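Here we start with a single chain on its own, the form predicted alone, put down as structure tokens.
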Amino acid sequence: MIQPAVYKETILFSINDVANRQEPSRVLMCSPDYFDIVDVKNVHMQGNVGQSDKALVEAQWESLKQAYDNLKAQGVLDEVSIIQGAPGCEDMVFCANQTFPWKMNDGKEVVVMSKMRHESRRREVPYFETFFKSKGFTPLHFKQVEMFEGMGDVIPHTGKQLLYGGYGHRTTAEAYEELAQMLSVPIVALELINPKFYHLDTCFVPLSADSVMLCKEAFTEKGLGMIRTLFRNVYEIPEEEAEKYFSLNAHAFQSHGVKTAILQKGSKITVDALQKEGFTIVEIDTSEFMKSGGSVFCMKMMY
């Protein structure tokens, strides 16, 4: 059993090494009713504050929620639950960073709170630990940790009882000591040096234990060197499309045996990508939240 230490340069074990994981079947989504643009809190809001279509909002959300409802009418999914956004928190609807959802190997379900970097998004973070205390999940906390973002910089590896940490922009490099403690799982830790992808779901997906996408202008060589040891399929993603289309944003997940990935529309080199790896396409638009910073991957949370 790999041992719950944290990876910065070396990989010293092989993903053979590593023990398997059934990935999680629910999904959480956050409605936008306070959703707004109010101030820059990365380079994707400047110019924007303000600029928000309420109408288009809503549309652009419903779609991606009738994406999902349509996915457990399948049997894809076996739930698709919403919590109501709160007045003053206008960044709210990008739930995946409130939280960080995970099963430990005995079983039991715990969730890891947030530590946001910005004063605002830190009132989202009770809400969330309400919903999941409702699920039956045991909130953990940090104790020393400054910043940490959930999984907007936290990504599974497929199948797999392994971690990928992005630090530099809104989780710190020391997060993940504790966190891996915490959790009691290894942490592959990579440097985010480009503010375009200030979060790690904006240039990393795997989409199963052998093949990930990346922008590999958002990473150190030493990061990516990690991720070529650990994955057999690498697709570099241009940083042009990954900028322009929120590409690498995208939800690429294997539930009950099916591979789906919901994405923005526009994208070519990653839908080919996710269609070689056999995944059903679903292209949506989120251009409203896009000038927010997020895409499909933020507005949602499986758990």
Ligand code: ARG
Second form
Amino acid sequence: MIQPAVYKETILFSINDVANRQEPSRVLMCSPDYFDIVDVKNVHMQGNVGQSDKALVEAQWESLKQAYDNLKAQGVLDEVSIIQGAPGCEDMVFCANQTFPWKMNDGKEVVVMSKMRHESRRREVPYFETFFKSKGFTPLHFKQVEMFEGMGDVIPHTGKQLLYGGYGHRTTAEAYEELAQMLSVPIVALELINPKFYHLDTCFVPLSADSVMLCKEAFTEKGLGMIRTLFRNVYEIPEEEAEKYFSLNAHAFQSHGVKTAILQKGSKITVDALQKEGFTIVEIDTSEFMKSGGSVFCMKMMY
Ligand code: ARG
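Given the form predicted alone above, what does the protein look like in the form predicted together with arginine (ARG)?
Full complex below, order starting with the chain above.
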């Protein structure tokens, strides 16, 4: 077994030695009832305060929900659940951030509660704790961690008991020490150095046990070195495309053996890579949410 430690500089194991993991098949979304752009939490929000179009917000969110409902009808997903947005929680629709759900080695389902960087986003977290408790998950709380933004910064290696953790903007490097112990899982800690890519889920998309897409401008040389040790194929997506279309906020997943990628339309190079890897592509428009710094991956949680 690979030590449940944090790897920050070099990788001392082979991916073949990492235990396998079954990918989740349930999706959670949060309705955009109170979605708004009220302040600037990330660089994408600059100039967009007060600029959200409520009707378009609703329509775009519905089209994403429809995409997941279709997958459910096809038997690709087991369940699509909705949490109602709450007043005063303008970013709650980005439901990848408030928690990190995980199945432990012994099969027990736990959910790590985030420590959001922004005060207004801290109010979102208890709603998700209630949801996951209703699904039988055991909530886990950090003791010392200052900032941790859930699945926004922590992304599992496809099919493996191994996590990648971004840090520097919304999560601290120290959070991973506690997380690795809590979940008893090895974590590759990746420093994020570019403010456009402030969450790991804006610049890093594992596609299979062998392949990943990323934007190299988001990472340090050390980080890229570790990623290249663990994935045989690394698709480098140009910064321009990743920034303009949030193409690396694609939701590329395998559920019941079916590979689907849902992403913002217009991401040509990213779509090419996904097709090469055998994904069925679903393109939607998330322009209203991109004004707030997020697209498909952050608008859902898989568990
Ligand atoms: N406005 C939100 C924030 O800055 C956007 C979050 C997007 N989520 C993501 N995982 N990238 O917190």
